[in-house]
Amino acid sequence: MKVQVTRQAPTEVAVDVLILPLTEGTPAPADVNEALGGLCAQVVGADFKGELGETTLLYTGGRLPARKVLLLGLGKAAKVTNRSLRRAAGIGARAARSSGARSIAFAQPRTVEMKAATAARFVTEGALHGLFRLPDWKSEKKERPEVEVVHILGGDEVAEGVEHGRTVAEGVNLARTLAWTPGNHMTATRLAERAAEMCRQNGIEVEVYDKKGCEELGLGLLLAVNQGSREEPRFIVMRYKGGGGKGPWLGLVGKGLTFDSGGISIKPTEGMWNMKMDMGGAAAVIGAMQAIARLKLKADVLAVIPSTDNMPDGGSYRPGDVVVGLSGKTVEIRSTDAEGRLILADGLAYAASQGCQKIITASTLTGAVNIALGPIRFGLVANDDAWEEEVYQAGEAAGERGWKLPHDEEYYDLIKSPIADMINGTKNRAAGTVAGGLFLMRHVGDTPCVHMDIAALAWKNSGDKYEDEGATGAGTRTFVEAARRFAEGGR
């Protein structure tokens, strides 16, 4: 699909459908309105108040050369921030495309206090988004309309937000297909491989282990949970050097589970399906390095992906058993269950060993998030206060919403173990997000870490006017944005 700039003005350029983004209460632009003789002005109002997702579909009938015009409602121009922006263009470019449209154009939105480059990326962000078809294993192929062009009108002000949108659109979608892809076309092998093949195209440096590699590692905790299952584990290792590969380094890590059983502490079969989706932080983690690397950001940054399945079998791992992990600190397994946190534990001190300045991770960690927040916001846990504002900042910027969590001392009481330096469980149910990112802290040592819980957001089970059902990229555009204020000087 092409995305471009284009100068002319709405009365000018001939596309399918033109979209018009308009607040409540603004009136259509006069000089569409004038074309099309008073028509917008009739409906709007009337027919159609521009609250948030709302469309209202008019036929130009020649007086225009698009053939359709698309009013598209923003809701109250006060509220409307990155985000809603973004997703009222997904829902605007969803309804142009039912309508059989193969291009689109985008006026720019008016009344909205956000500079025209801004805008311009998020509505960029938003129809790409919103258009992306999720891959299917279906026999049979139906034809269905597809968008091939996207016009966002206007000049040398929106070509940089436009670019921006474009590049993290794409990494988002990777992401997207990455995680909704089946575990048995999805093993640890597989997600290497097209680690590997992104890297090798976006000039990354791609270092892959397999089975003995992470035995000469030392990654005991991703080897306990690969110890049920047929395929190998891999340890991903990708290094993109902006910043000339002299540091300082940005971590990012991504639990790459790629389907998760339970383990001998098995899953309830409902619902068991979506663990295909459990590599949720390591699908963000392969389509942010691809956005970092063709945004260009002037910054080092170090990715580490461990990858396994978590499955029960007679050489499983044990609730009962202890292991030791990378950062030499021993785990009291309370239930196979709690893997992510054991393969990213290996993951992170591995970062943390290669020098990384500070760090950020990503994961669908625990079922408690949801409880907590709901599908709206994914949770921080943090060991620095001052880097989880940073990254929570990176989010709010990025048009995607977290919540900090507390990391008081007393929190560690909970994955105490008698026998160990921790357990990978909760004594009990009580802060169980919480719990989880703290025992991730407990691998890195003093280096700065912040872990976002996505669990609750990694994946939507049914579609809507915005995206369809499935894995939904939660996290890339958070550490694309931590990636570009890092390599502009916030370190």
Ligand code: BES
Contents of the next structure:
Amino acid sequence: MKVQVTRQAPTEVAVDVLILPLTEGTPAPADVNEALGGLCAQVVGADFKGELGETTLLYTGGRLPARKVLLLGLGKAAKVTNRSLRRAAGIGARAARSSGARSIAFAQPRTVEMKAATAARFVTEGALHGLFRLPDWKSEKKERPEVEVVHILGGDEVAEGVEHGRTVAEGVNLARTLAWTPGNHMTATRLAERAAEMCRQNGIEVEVYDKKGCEELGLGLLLAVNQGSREEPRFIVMRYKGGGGKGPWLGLVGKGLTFDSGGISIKPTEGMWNMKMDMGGAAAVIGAMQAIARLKLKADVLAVIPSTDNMPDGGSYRPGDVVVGLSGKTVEIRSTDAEGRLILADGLAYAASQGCQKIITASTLTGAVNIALGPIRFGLVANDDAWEEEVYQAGEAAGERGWKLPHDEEYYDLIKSPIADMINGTKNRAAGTVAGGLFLMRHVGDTPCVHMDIAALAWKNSGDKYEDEGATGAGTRTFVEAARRFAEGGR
Ligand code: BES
Ligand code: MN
Ligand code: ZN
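Switching conditions: you have the form predicted on its own, so give me the form predicted together with the ligand.
Starting with the chain above, the whole complex follows.
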């Protein structure tokens, strides 16, 4: 699919569907209305109110070069945000596609208080997000209408925004694809191959450690989780040297758990199938690294992905075991289902050992974050308030919302062990998301570190007007925006 900036007026562009994004109470552009003999004015305010995501399709009957016009509601002007604009654009693009459009054009949103470039960025991102098709493994391929060209109407003032939106959407869509892919197709080995392929295409250095390599590095926690598996683990390290390669380095760490059965602490059958998305954090890291490289951000970024599945077997690690990983801290296993924090601890310790100045990590870490925040905001846990605020703001600016959870000293009591430095569970299931996050913080030393728990956001059980069901790519955008700010001297 092509996305291009087109310097034409809405009355000039020859496409299947011309999309006019309008806030509530805003009339359609006068030139379009006039060309259509006042048709827009009759519809706007009557049949079409302009509520967020509302669409009305008009046939132009040859009175415009565009075959159809789609009025697209943005909601109240005062309430338009980057997220709502992105969502509206996705809904508009999908509605146009359903009507059989192969080419579409977005006019500039009317009466939106946002810089033209920013608006164009989120319109582009939403359109590419909404139009994206996840792969399937059906034996019979269905012929479906596809949009081939998306025009964003405007000039130089929107070009950079369109490029940014397209690059971010491509990163998000890559993340969605990886996390959506079944566990038997997306093993640790395969995930590493996909990461390496992305790196080769985008000028990123990559190292992949196999099981022996993990042993040599001393990744005892990743290896403990891998014990029950027939699949080898992989430890993926990517280095993007946009700042020259001399540092300071930003570290991105993602949970690459390709399938989480729970291990010996096995999960119930219901819902276990979508634990193929338990590498959503890793997928976000890979998608973000692609975008960071394509945007040519002037930052040095180190990305680390520990990857394995978590399976029950005679050789599995057990509840009660005491294990030790790269940080040297010992862990008493209370549940083999709290495996994510184990593999991440090794990934984080590695990132810290490589001298990262600051670290951000993303993972589908706890079911508890869904209880606390639902599928709206991801949970943030950190060891440094200032860095946490920066990551929070990066999320807001990128159209992803987090929520800062507490990290008072007393919370560390929840992960105390009588026999080791810490347990990998939480006492009485209290503050599950905080406990999981603070477990991670105990493996980075003094490096400022922020953890995003995306467990409630990484997967949607049903599709809607904006996006298909399945993996969402959550976390990708926050990573990219945080890296952009890091490059701009948020160092
Ligand atoms: N991958 C899961 C968390 C999860 C749950 C992700 C639902 C997405 C949707 C994680 O490995 C896990 O099993 N966490 C346990 C931790 C507990 C044993 C301390 C949980 O949340 O129950
Ligand atoms: Mn688990
Ligand atoms: Zn898991």
